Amino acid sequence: MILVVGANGMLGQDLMQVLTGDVRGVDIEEIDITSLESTRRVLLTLKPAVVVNAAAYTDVDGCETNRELAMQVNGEGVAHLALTALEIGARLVQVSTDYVFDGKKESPWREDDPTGPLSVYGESKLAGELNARLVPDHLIVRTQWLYGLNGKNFVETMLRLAGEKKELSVVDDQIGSPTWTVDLSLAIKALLDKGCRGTYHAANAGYCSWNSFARAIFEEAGLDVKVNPMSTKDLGRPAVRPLYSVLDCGKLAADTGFAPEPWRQALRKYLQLRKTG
C-alpha cells in the first residue's frame, strides 16, 4: 500500500489520482507529523510499503518569522516519518524543494550540486532531506513553481489580479520553472515503478521569469493585462529568494525514461482543466 501523508494539499490530491495501486491519504486531521506518537500510531496501524510525504509548511515568507514551526514541520517532521519508516520497513518519498540552492549557479541545477539555502524555509526543507536519508530506501524529489487546481498558487492569484486590475508588476529576475503538480504526480510515479532511489530532480521542461509566467498565463487565458517588470529587491520580501534555481531533469529522463512536458504546454492544458472541471 501507498500512503500519501498531506493528502488534502495541492500535490496531495493529484498524487491521490495519478498513483495507482492500493493508495490511502491521511492529512492533519488523521496525523500530526510534528508528533512522533501521531506518526507512529497512523503508520503502525496502516502499514505502508510506500510512505510519500506531500505535508509541509509551505508559506515561504512565514517561516521567516515562525523557524520553529518550519522546522518542527519541514525538518522534526520527516524524522518522525523517517523513523517509523525504518520501523516498519518502508520507503519514504520526500518532496523537496529548489530553495535548498542559492540560485548562484548559472547552469540549471544538478542532484549532486552543493546546497545553500537563502531562507528558513530552505533550511527546514534541507532538514527535511537530511532526515529523510535515514531510510537506505528513501527518494528525495526536488520541484519548483508549483501550481495546482487544489490549492493557492501563483496562477490563481494572477488570474485573480487580472479580474481587479488591468496592469501589475511581477518580479522579472528570478528564473525557475512552472511545475503543475499533476506531472510532478507523474514524475513521483515514474521513479516508483522504476523503485529509484536516492534524490531526484522533477520540473517542467524550460524556464522563464516569474514575469513572463504571468505573461503567458494572461495570454492563454485570453486576458488583456499589462506586466510590468520590476525586481526581487523592489517587492521587499522577507524571505530571500534564489535568483537562479532551474533544476536539471536529466536524470529523472534517463532513469525512468519519463521527461515532464514544456512548462507552456502545461500551464494551457491546466487552464483547460481548469475551465471544463
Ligand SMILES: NC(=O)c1ccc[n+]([C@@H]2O[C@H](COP(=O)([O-])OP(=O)(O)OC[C@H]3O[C@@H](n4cnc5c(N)ncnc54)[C@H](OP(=O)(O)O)[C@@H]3O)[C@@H](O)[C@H]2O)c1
Given for the second form:
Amino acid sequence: MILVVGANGMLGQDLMQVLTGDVRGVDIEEIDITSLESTRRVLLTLKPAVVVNAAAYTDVDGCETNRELAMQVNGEGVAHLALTALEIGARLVQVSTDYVFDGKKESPWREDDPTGPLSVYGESKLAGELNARLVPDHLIVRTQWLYGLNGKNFVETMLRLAGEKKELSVVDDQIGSPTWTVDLSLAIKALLDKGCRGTYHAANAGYCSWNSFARAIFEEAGLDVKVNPMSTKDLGRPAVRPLYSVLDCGKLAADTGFAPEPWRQALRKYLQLRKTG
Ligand SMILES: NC(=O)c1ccc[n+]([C@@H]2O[C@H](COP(=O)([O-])OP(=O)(O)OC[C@H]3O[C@@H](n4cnc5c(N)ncnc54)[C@H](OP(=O)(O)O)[C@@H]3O)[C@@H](O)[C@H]2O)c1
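Form predicted on its own done, so how does the form predicted together with this ligand look?
So here's everything in the complex, that chain up top.
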C-alpha cells in the first residue's frame, strides 16, 4: 500500500487522484508527524510499503517567525517518518523545494549542486532532506512554484486580484518554473513506477519570472489587467527567496522517460479544468 501523508494539502489531493493501486491518505486529523508516537501508531497499524510525505509547514514567511514549528514539522517530522519507515521496511518519498538553494547560480540547479538555504523554510526543508536520507530506500523530489485546484497559490491569488484591481505590481527578478501539482504527481508516480531512489528535481518545463507568470495567467484567462514590474527588494517580504531557482529536470526524464510538459501548456489545462470543474 502507498500511504500519502498530508493527503488534504494542495499536492496531497492530486497525489491521491494520480497514484494508482492501493492508496490511502492521512492528514493532521489522523497523524501528527511532529509526534513520533502518533507517526508510529499510524504507520505500524497501516504498514504501508511506500510512504509519500506531502505534509509540511508551507507558510514561507510564517516560518521566519515560527522557526521552532518549521523545524518540528519540516525537519523532525521527516525524522519520525524515516525512523518508522525503517522499522516497517517502507520506502520514503519526501517532497522538497528549490528553496534549499541560494539562487545565485545562472544555470538550472542540478540535484548534486551545493545547497545553501536563505530562509528558515529552506533550512527546515533541508533538515527534512537529511532526515529522509536515513532510509536507504528514499526518494527526495524537489519542486517549485506549485499551484493546484486544492490550495492557496499564486494563480488563485492573481485571479482574485483581477476581480478587485485593473493594475498590479508583480516581482520580475525571481525566476523559476511554475509547476502544476498534477504534473508533479505524475512525475512522482513515474519515479515510483521505475523504482528510482535518491534525489530528483521535478517541475514543469521552461521558466519565467513571477511577473511574466502573472501576465500569462491574465492572457490565458482573457482578463485585462496591467502588470507592472517591481523588485523583490521593494516587495520586502520577511523570508529571503532565491532569485534564480530553475531546476534541471534532466535526471527525471533520463531515468523515467517522463518529462513534465511546458509550464504555459500546464497553466492552460489548469485554467480549463478550473472552469469546467
Ligand atoms: N506550494 C509550493 O509552492 C511548494 C513549492 C516547493 C515545494 N513544496 C513542497 O511540496 C509539498 C506539498 O506542498 P503543498 O503546497 O501541497 O502544502 P499544503 O497545501 O500546505 O499541504 C500540507 C498539508 O500538510 C498538513 N500538515 C501540516 N502539519 C502537519 C503535521 N504536523 N502532521 C501532519 N500533517 C500536517 C497540512 O495540514 P493543515 O493545512 O491543517 O496545516 C496540509 O494538509 C510540501 O513538502 C512543500 O514543502 C511546495
